[in-house]
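Here's a solo chain for you in structure tokens, the form predicted alone.
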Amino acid sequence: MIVGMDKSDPGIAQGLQGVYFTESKISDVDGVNGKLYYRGYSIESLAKNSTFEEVCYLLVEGKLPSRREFLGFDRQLRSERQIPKPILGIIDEMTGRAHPMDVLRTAISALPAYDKDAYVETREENLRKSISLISKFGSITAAIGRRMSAKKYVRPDQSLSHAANFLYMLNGKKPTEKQAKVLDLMLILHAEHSSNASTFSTLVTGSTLADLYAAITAGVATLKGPLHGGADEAALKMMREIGEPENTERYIEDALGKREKIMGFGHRVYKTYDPRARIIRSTLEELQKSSSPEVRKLTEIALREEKMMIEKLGKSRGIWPNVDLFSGPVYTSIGIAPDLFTPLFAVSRIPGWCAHMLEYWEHDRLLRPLESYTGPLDIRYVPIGKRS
């Protein structure tokens, strides 16, 4: 009997909780024991050693590079970074009357339009489309919060790297070595994660045999959701509604008393303590020495939580620390407004949305699940005249 075809026990998942549909061999996350891997290297290792280019490499191409492979690799990357005129004019018309994901994702569903092989469906050509769309989603978000400050499209430089070329479109000016290092750190953290909701979404889309582009605009509109791309937007929120952080101990209180979700915290995989937020705070307290009375109070709001809550929930529920938690501050003391971190968090994500789409496609079948009817059956149809 095929699994869930019984209608009489579906044995329902909510939330596909725990169901496995397919196997990767890109990330693995183990929320037991709080650990990440991308293609088998630790996220710690990673971290440490490596850059957001060769990432994105080892993600798509399933390996580290050679020394020439990377340099093909990121020269590739950085010839695609401009933007075609019409998309910069959708960028211009939609920024200010729409969220900046909704503007984020009409911009990358234009782009087949400026692609002579949008729809060519081979493994080159959708790798060929992945290294585009790694290269443009940074310089169109970018665009996106230029316009946001009312100011003008800044074209990309070649000569620097991807998280140095994003803070020098958005803000104008080059950034420091340290500011650079800082981004390409944080779209390490945040460039892959197994079958999370985007992604699902993105492999829903493409096991259609929908193009790429289809499939990475379906992550998008999936990302722009506050119970995935939008939480580290929403837990700094939460912490500029805290204010001093005097008044951390009691806002968390209160909030618990009510049963609100505090943004940061908890995890539908991780039983333990993210893996990613461990390296955000170390980073975030490295910081916080050099950065504005700003950055330095949100931290110390963010640390007297984290101790708060990992006292009340950590070990008696398995709520621990998350991604977020820490990732707003960082953002804000590199000079990024929170509008832009979830577009931003898609920047940093396309890279694992492509490598699992390529790799889904190696042995695609449509992903279609059941759902159990519980409405009732056989109602005698009545016409219109004739209702109550």
Second form
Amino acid sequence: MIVGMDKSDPGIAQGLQGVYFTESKISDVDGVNGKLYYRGYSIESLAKNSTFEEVCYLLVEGKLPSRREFLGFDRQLRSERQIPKPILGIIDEMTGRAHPMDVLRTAISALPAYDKDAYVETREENLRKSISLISKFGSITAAIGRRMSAKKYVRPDQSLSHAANFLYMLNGKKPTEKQAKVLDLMLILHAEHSSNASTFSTLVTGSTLADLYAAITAGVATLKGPLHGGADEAALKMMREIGEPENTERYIEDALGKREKIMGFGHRVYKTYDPRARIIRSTLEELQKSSSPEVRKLTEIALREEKMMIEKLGKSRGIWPNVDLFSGPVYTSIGIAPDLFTPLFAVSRIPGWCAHMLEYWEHDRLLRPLESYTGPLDIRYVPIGKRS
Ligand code: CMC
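Structure of the form predicted in complex with carboxymethyl coenzyme *A, please, following the form predicted alone?
Below is the whole assembly, all chains and molecules, this chain first.
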């Protein structure tokens, strides 16, 4: 019998929990020991030593680049930043009417119209499209942010790094080295995370041999939800509802009493402290002295949430801080509005999505699971006029 064809015992894994669907050499998430590796390199070593551009190369090409390889890759990334004019029109038209993630998704899905080789399906072309997408996600998201604050579009500056250019296009002035470094770190930490929901959805779409733009559009759509990428915005919203640090414990107690979820906690794979959250937490601590009263207040709230949740649900239920708990205060410290947090997550995750798609297409197999039908069968058809 073919696996999964036994209808009497379908062995359902709700939410596909614990199901392996393929092999991959891209990243390893160790949910027991709280470890994360990109292509074998620990997230701590990449956060300390690398840059987002280099991590992009590592993810899509499979190894760290030589200096010459890096310069070529970086040059290509910088040269792809310009946004086609009609896409700017889409951004202008939609921003303010729809959530920025919907604007980003629509803009990305329109890109093949301005790529003459959009449907050339060689590995080489898909690699070129990947580099273009990594670059354009930054520019498009910055342009959306700019439009959200009713300011004029800023053209990309090729002399700047990916992170610095993003902040420049968003704010209209060059960031400090420290601001660019903080964003670069956040981009690295969010760049890849194995078969999370948005990556899986990218692969489901790509496995039908739809093109890269279609697959990535599916990834953006999936990232939006508050159980996944949208949790960073939702976590900050929750902190704002808490308002003052001394309200934190009462708020959490009430929310848990109503069986509500506390955003920024829990994970399908990590049943311990998320290693990315640890790094972001220590970055936030480093930023504290120079940060605004608002950021200091948000940090205090996040730390009180952390303490209480670990006591209540950490050790007993395996619900620990995840990457989204401390991200909001960090983004706020570099002047990024909450509406832009999830699009910024997409700016970080695009190399991961592309890397997985390139890898999966090397041995493509249509992703098509089963569901166990539990409804009735052979019901007699009654014409519409005779139905009661
Ligand atoms: N606060 C309170 N209770 C929680 C939380 C939370 N954050 N997370 C899980 N639980 C409880 C949940 O209520 C359920 O309880 P019960 O068994 O009594 O009904 C139990 O834990 C299992 O929850 P689940 O949602 O079925 O577990 P999951 O493995 O599907 O959850 C999760 C993973 C991330 C969807 C969930 O932890 C969650 O909703 N967290 C809040 C949203 C969030 O922060 N998401 C970001 C995840 S990390 C970034 C990313 O991957 O995008």
